[in-house]
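In the block that follows, a single chain appears as structure tokens, in the form predicted alone.
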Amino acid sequence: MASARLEKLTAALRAADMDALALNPGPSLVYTTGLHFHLMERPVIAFFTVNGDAALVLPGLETAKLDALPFDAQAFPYGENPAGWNTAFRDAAQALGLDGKRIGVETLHMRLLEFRYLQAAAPRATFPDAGQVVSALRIRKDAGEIAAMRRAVAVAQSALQATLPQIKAGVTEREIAAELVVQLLRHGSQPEFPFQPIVSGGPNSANPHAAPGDRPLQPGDLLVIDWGATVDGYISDITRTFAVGEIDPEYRKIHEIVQRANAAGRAAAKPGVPCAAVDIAARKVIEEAGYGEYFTHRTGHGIGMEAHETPYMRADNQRVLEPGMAFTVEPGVYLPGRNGVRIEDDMVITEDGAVSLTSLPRELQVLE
């Protein structure tokens, strides 16, 4: 699989008028090579040229990983003394003839550490953003990738169901998050979660990206739980909102509005329509209900090897949805200082429509 992906990458570089691509550790390097490296104080870079040549600069202690590489690549290992690391980069650049060439980099992932070694190794090179080149390769998932995301969804859903009995008034957000992390691991998630679970109750739930704190849940709170699992390198990203005991009628109302907006966004997703249509459909429900100013973010984002990747469900995004694209639909209403609601599902575009990988109930569940 990785070898076929390398061929596609080579063709994409040629079409983008780039001579090479430089990737440091991250999802795109795993996608292209199948190899996993940590981002650490020792730099790692993989080079891929438009001619199909590949090379890796890496610590000597990591060279055993290259035995699993499904295609030929030159290795330029270095030792522990940082004084010699520039030499490894220069040797790699010289072997591939990179100086003076257009070397693409992912600006969202390339660290300054590796980038400075690249500049020193090829001082006459230019470094255009190759983010769109790489995302175009990853944006349409194949059957194996979708199957992995289905497993990640199943793990995440089972973990939450095992956590719910522990949730009641008096338990803190942090305690719930800790239990959910344990259950994610027990149910089969890799320890590299797509993100740390968001568990936010009451006023904190009005912050879409709140971090779990020590506030105990109180009767009348809404509780937003946004979590996901990682299976075989692919992720899930789900949100459900719960009530802690009896809640204000307005909070039930906004939950029902968000539930309808979620359904409208999912219904709008199909091949041939722009990403904007998904956002507009969900947002229209919330705006017509009088809560438009409290829906403060886009309706969704792509998922796969990362929790946030292309395509993005924004009202200005005219990118057309195609079979294999996977993304979230997650409208929300956030009343500052009071409570918030978000309902999020994971979607995949099919040949004639879209399917939801997530299946947990979207109706408001009351936790006593």
Contents of the next structure:
Protein chains: 2
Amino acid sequence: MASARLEKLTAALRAADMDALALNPGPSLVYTTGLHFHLMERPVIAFFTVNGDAALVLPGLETAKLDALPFDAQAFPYGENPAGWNTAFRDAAQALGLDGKRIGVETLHMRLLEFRYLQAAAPRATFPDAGQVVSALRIRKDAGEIAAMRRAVAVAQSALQATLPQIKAGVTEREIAAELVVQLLRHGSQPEFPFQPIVSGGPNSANPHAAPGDRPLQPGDLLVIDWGATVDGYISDITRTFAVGEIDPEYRKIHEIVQRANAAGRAAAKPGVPCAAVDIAARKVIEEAGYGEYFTHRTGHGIGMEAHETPYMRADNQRVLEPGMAFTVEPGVYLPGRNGVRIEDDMVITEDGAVSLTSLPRELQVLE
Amino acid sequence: MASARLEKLTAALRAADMDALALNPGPSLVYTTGLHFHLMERPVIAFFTVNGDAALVLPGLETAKLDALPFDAQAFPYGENPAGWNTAFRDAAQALGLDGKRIGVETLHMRLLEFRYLQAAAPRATFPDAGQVVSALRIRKDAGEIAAMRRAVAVAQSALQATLPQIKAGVTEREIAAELVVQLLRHGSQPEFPFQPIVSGGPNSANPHAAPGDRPLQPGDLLVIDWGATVDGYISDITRTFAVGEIDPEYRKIHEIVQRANAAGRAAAKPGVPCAAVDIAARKVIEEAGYGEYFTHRTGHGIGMEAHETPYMRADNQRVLEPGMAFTVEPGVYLPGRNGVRIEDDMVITEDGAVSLTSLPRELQVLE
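Alongside the form predicted alone that was just displayed, please also present the structure of the form predicted together with another copy of the chain.
Complete assembly follows, chain above in first position.
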């Protein structure tokens, strides 16, 4: 194993008293190997042992990808007939001596498809959750990773600015989302977006996870746009809320409250404080303004290769923030059946504070 | 339960001797409920019992989605603190009397994340693979589904035609892929593509699952484009191979062979014959031409809500084709380190034969 990341992984497995790690396709596999596989009906597993051995079980027609591996690994390719797949897994488990061992798995990503092959290949092994072991490797972003996230923010912000002139009463959420997606690509996002943009106006904006619909925007609507780009495998995740023409004074008020909550959450973020402090600071502003029951979700989540990863900004999370951690601050107020507001920034903890990668204005902007 | 699909599901569970089904977010959940959830760190499970009861465990901030459910279901929402999630699963399992029962799961989609909550909630239950039970419900497409697939084919074909004039020597694979993605959206694809387009020229075209790179096209290259659109939740999946200027006579020859293999595979598709017949017919053409070892994958896969689903066109698959089944026919010849060809169509079995939804020319087209 040549890669510095794999040396860190080996040490982390040893510290967690695990003998090996089994990864299926996803961000952690990309992080450790650089290999991209579709998550499909043909199972793919990379094994890493504490001794520094590595092996991959994969479809024979994908073996060319291994030429790009930054370290040595044994390959166990299989053919198209699923009847032979168990053999490939068993051969890999035997070659690495995995039966009876503690093989860590990411429960968040591992499917029963791969897991049942693992169990059959190493029937006396145990499979503890290695999610924390792996996410601990990824949670402090290095300078290269932060630079990629900055590029992902720049692409997303430019794409929104190119979309805004086309937003007005009468345009549907779906039309806005389609235009924003085109602009994200034109401005340089990879087509693997972190998530499909949320564009929700009027009553739909009161649903934090709304999907864009066919309702045309109406004067008096709030409009929530939650979008992101992917650049060099790293993502951005931003939300801004707009007014369509003249709006109800209460909507203006909740926007102002959320804007203050966002600022309070960002101001609370620094090394040495728990994630909880960020959530509590943002939530306090909204609670004191009398809208606490309408802020129905945590204040933020980690970002990096994934749109949601550790650390999570929840009032119960005592995990301490460290330089290099990256996460969103995204308080919201959602008035059921009426309208909603969310303002979301992408933060990175520095040696002595925190910086917002996002720089679009947070003030309420009225689109006519 | 009001939905006809759920009545069929209930009957299928009974026939498979299962007491219940647990689905996590994905195409089968959309098929049975119409509900879209992100597959993320917050687990979501829908339970269906043979008695016709249904329940959903989901984040509290997603409960508004249940308003659109076409049948009655008990909701077990949970808050943001994961410490409470086990309780929501246990309450759901108790309400439906699931402990000790046979609860089917889709191993292809279910993650260990959700599965370990299920196990904790129903520790004496068993969890057989319900993949075949669920895919049997989805494998014969109805007229509405086929109409959606036709729209997805039309969008993909129009998008390629809009992209072709911009392809010439000097343009990179990545640039072509980016333009094709924009054109897919402009022509009406949902942004949730079935897969990211494969655009592979020259040596990269000899890798069936290549990712677009930064190599500019060169005269003499073959260019494989494998792309698809999503319309109303149904996908298309097409491949055509082009020549960039004058090409090696052998490349022209393998294109002609693959074109004949594609035609033979399509001609073999009809009700009552096994999937194997399609694979064998296409493979025979390539083997008899002396290139059998360079056709390294199965001839096709089912399509519908997913880019890969049952039935699979493999020589070992004795599953019999029935009207409404939809799948690809996509033979290829890949000369390692040199160039490759693939030609892929989307087929639907009819009462007395099969029809190709795809209609773009299959003859070798030379791009100058």
